[in-house]
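One chain follows as structure tokens, the form predicted alone.
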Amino acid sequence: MALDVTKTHVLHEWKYGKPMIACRYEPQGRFLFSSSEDYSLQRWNAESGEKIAWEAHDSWVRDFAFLPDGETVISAGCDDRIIFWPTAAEKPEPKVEVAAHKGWVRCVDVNGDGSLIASGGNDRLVKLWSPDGKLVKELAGHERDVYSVFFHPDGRFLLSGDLDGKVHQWEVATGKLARTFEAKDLHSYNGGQGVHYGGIRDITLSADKKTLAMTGLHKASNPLGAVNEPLNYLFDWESGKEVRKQPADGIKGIGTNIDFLSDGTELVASGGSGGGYLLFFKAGEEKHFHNLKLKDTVRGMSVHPDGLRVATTHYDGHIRISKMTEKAA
């Protein structure tokens, strides 16, 4: 399907009222799952924004991950915790509950056949599970917290991201480690505040399968002030060599989730000081061509699987619900 992403609009904003986290759609498409600062999970009805809100974890919630069918989502959490709660009931309560990690639980993602799920945390390790909860396979050796998670689509390896600006690619049968991309500029260290800053915060691989992405933050002069620019770095999947980087000049914020459109378009969400944008990249070029700038400091964003609408969470506690058009035949 080819775009025109030059005529992205904002289509709806739906009000929480809270400040915003993450938010991903369920693969059917039916519905937008979302968490908030006052620990709430969210689920909006994709059309008619409908919502219903309920307590769930005891921290915030950073990550969501379905399994294929689209009946289960996992909610990972800041206490600790990954928690499978059933996609459509009136009243969810969770169906399985899992002490995942020591500390923060900052991500997870699930295979494609939906018989492991990954998750990885700040006490540095990458956890495998059953669909029931049970612990499959750990695995240990990054050196920082862990931001990010994500399966190969042909489901023989796991990537993991860290603080550090390192992915490690994972064997999963074995859970052997089979080597290492380094993307160095997703790191920093501000000696003075004592800070280390930025991180894998998302992990993509456009479907051809030739080319990895992941997106982050550079340029952090200022840590704690929230001075700092979004940074992509692309990696040919073949060689493991990096490509280019795909710096957002004059942009405060961070890249907080990329993704591979229909037609091979990158798009990036930045939220930070200088506000929040839909960022839209061609792989094979340094520069963005195209951005569109949203209301409030955006924080996380997920494509519909129609390929056309992309949901992001605000930190003004809104839902803004973009859409891109096809180009003319």
Contents of the next structure:
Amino acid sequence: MALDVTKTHVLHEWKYGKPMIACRYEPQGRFLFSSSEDYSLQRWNAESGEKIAWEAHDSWVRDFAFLPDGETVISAGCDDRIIFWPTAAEKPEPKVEVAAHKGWVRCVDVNGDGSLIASGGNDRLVKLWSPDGKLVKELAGHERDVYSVFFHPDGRFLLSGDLDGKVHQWEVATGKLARTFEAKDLHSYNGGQGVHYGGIRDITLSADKKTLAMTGLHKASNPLGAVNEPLNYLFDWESGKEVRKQPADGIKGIGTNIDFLSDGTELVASGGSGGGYLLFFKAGEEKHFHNLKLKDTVRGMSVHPDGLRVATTHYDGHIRISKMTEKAA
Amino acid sequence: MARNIGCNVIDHAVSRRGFLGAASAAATVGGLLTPAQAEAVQSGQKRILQLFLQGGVSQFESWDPKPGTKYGGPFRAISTSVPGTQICELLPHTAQRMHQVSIVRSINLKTNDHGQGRLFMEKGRRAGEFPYIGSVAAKYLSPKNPPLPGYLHITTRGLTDNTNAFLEAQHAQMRLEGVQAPANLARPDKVADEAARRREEIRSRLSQRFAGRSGQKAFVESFESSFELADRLMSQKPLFDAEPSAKDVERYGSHPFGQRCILARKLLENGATCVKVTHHGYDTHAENFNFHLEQLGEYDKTACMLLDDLHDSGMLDSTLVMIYSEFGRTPKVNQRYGRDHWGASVSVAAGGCGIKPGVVVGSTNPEGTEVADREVDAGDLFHTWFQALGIDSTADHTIPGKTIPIGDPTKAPIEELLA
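Please supply the coordinates for the form predicted together with its partner chain, as a counterpart to the form predicted alone shown previously.
Next comes the full complex, this chain leading.
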């Protein structure tokens, strides 16, 4: 069946039973990996929903990435480590463990040919690693915690987003900072509460490589009480100019993940005090044209390689698989 | 009866002037202490530093970590300078100074309400009109003619409470809006010295006349003392005007909490009896872990620099340091990665004057949902603070017409915490 996001519906609810955090589909589409607050990782058969779970890190895992062949998954932990695991092993054991950052590793990504892994953390650094876990480069320049990393598909640039609402574009070969995108509304400082809030929660690029998109939150009138709304920023890649801001008016939450679908639709997951949503935007428009409210707040999202299914992780201990097509008869 | 570990109220009344000469001498010895620090040490005055983590710091992310348990959250526990004692990894500087600090992990406040929790922690009573710790300290620990108001609170938010309750007005909390000098501290330029002197004479004569009337003496005394205090505060304006040194800014941080702690040190060095510094941002119903990273990241080093300076000047022995909130946070992590209000298993930390260092009192169960051992509450803490300061908390406040127990008579000091 063809993609039709207006017909998106929940296909499966798979229960783990503990509050869940992040998820990511394996590039071949065989498995979905997820993490939960009990420090474990889960591997789900993408078709049957069968799972295995294992003790992995000494803390929460906030992100995953895969080497291009899908045979190695890398988990980013709040125990300062990234760990490389054999994707399909009956009983996964670490292949490589790296003490990657001083403080949480919040994000990880792999470049197109699998020669470099990027990680970002609470030490405000971005680091590049070889597939055998050796440090290749350290990129300093963020003034607050690094929340997201994303390799440009042509491999020349790496993008990293931080709590301040800044996305640095690094030249991978030299480690030089090429330019910075400023998504100012994705950060705020609340003087009364004394807190910085927001951040670049996720970064992606359109299939035609013309539009850089990022998501997070704005209208944070009460950060400590989760009074805020999701917001996307779109930039023109060539000129670096801001193209559009896309608020999701009236929905209380944080844009946790953003991805482009095959028809150019932006898919954003939102979780927070207003519940969990899948929000659908057109790059040329400010308002979302469709949304699907999910049963529970969303914490992570990943689109299946088939481009038709999307997995979300939930506080209520479930994975939900939604299909972006008409329901099967 | 009285826990006498030092001076009493009368000592303070005579000590300050008596020690001025000795203080000056000490200041010159080696030049290690500033004159203010030397005087503070030599005066024998006891004082309080309150570091109030407003909103309710999470006990899991501070003094009672439970990594790897159902509600433990993502942070790990780290070892400290006290063998066997671990605290959350968000407090690495404090961990290195744990031999100067003690923890109570078994406080059950039986309230999850900000206001009730704060009042209980400050008054040592669940209800009723009673003075705050700072006001009680101001009354019994301040010298006769204090150079500063006895109870100062550096904050930018908060309620205006009746902190002194039935104690005299001069013991009420004076709130400082950040590090700015109080408004109208400088005499208006238009008022010349002679005019100011004449005004004061007239005001004083009127007060004396009014005091002669039946039943008005105490009221006028309180009124007079407020004027005297204001006058002394005006003379302390340079304390607020002086920019902190580059070294202090580097050590304490350039953020508002750092600036407030530098001012707190100056106020304590210059004769304040109780200084409360509020650090905001702990009411973390959402993103508890991100916000504790941020807030405790700011708190930890700054507070430790202040602790170091009090220690190095010799003032820590005579300064009770309280690190506390109005309650703690729920074991259960909510759907927004937040923790909500929780009073059933709360921790505080303390050090300095009269506190046995490096002690951990009480414990919670493995998941941190309830007190497992040595349950205490804010009434017991109240007694403990004053016993540590050498004040008999079982004695009475004497006010015209009646006596009122200083501490809740049904509560008792935590002896394990007392030096």
